[in-house]
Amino acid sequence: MSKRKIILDVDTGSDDALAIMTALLAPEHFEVVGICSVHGNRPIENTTENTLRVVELLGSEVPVIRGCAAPLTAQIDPLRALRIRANQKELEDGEQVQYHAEQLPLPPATRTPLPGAYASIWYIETLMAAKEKITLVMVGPQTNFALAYRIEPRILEQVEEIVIMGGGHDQHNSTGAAEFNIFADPEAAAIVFECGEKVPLTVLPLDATHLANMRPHHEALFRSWGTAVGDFVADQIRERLDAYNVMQPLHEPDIAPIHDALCLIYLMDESVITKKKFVRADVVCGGMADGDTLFDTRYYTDRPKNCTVCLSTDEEKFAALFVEVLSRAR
């Protein structure tokens, strides 16, 4: 696949951090135009600072743009706000075993986000001025771009593809119906899914990302480098191994999904996805299934198909490609 210009949209966290590293360490595949932070795994102050720390770890000068601090509407509905807080409380109560540290174990950033810039406005300015189409890789709540698209729909003309880590077909995590990134801002996700009728939209839900795993021997490999980068990657893998074993056991013990990095690995080598289907996808906003992603896999759908959903991953190929890319920082 040819080199792509990409914008990353992240709520950095552990797997977001590893996704950022994957993108920055593969310059033959990606020209990273900018990285937008957003609320999600942690508050915007943390996700922005964490993003800056990762970028500095690799010595990159890519701009980091602070994004939306809250969902479009999710905190307006009192019942939904209670459910969101319940999810956050679960994380806080298990601080000793967590998916995402408030602050990544890296030196504090010495640089700041792009001065005077706000992600949604930056999206509009950047895309409207773009000479080439840009691929958007969103691995957190989709608030930033949803707001930008509502302000200026013409930006979609300069989008090559939208790639989302989010949702679930047979698998969920935040509720019995919803995956976290979608549950955190269902209205934003619904807006972005609309875009799939106009530009290619690829969604990598939990069905695919739960097979994008690291294991204890990968942790040991990165630890063996004896470097700051190696120790950081090993720490993130260990944190996720412990968290999944205790809080969300998967199909076998001692596996840690690196959800967000799969989006980049997919763009590098589409064969890492072993099952995908062109479908109609919609997001449920409200009710018991709030944040559910409905992937209509029927041949004949009630509305136009708008999404390629990835449903399974070659676990060994993902691990090999992920390790190879990150090993460039050794």
The other form holds:
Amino acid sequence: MSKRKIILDVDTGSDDALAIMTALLAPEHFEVVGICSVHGNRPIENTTENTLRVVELLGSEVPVIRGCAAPLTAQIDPLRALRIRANQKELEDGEQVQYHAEQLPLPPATRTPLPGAYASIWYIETLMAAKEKITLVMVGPQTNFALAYRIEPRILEQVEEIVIMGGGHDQHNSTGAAEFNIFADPEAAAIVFECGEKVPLTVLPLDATHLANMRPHHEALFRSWGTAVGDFVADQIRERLDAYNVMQPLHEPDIAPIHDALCLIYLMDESVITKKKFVRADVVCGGMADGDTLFDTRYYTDRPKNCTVCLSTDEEKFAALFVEVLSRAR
Ligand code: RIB
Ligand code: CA
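Could the form predicted in complex with ligand RIB be given as well, to go with the form predicted alone?
Everything in the complex follows now, all chains and molecules, and the chain you saw is the first one.
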């Protein structure tokens, strides 16, 4: 596969952090043009600082650009008060489990986000000036790019592909109908899905990412390195193992989905996805199914097909590739 220029859009976050590391540790596959932070797992101040901490952990100079602090419109209607799933839970012994720490357990960042830059504007400036097409990898709410596209639709002309971690066909997490990244800003997702009629859009929903797991023996492997990087990765895996065991048991115990990293592993080796289909995809905005992603898998669809949806993953291949790439930081 030829090397891609990519822009990451992240709500860092434990699995976002591991996705950023995957991208930065595979320079033969990715030239990371920039990393945009967005609201989501934690407030924008935290997701921005956490992104900077991860980038500095690997000694990278890639620019981090601060993005939107809130969804486009989803928080305006009080009847749509977003019932975002709890990020943490207190246990009887006083301990707490959480999916995403407010501040990642890394040294405070020594640098700031790109001064005077705002992600949506930076997208426009970067894409309009791009000499080669760029792949957009969005693993949080899609607010930043949706706003950029509304300001300047011509930016799509320099987009190679849009890859999103989000949505669910048969699996959900924020509500019985929705996955977090979509539920946090359904209107933004709907705008980005609209782009799928003009540029290639690939969506990796929970159906695929619930099979992109790390397990206790992977935690132990990274811990065995005895280094700051190995301990950080092990800590993120352990935090996610505990959170899923307590708050969201999946198809078997002691598994931790590394949702966001699957997007990068897929771009490195598409065979990690064992089932995908070109479909019509739409997003429900408002009502009982607010944030639901409708993947119309029928042969004849009412509207143009606009998305390749990934529906299953080779768990072993994901784990092997993910460990191989992160092991470059040993
Ligand atoms: O539903 C999983 C997604 O929500 C992941 O991107 C995770 O980081 C959270 O943002
Ligand atoms: Ca994320």
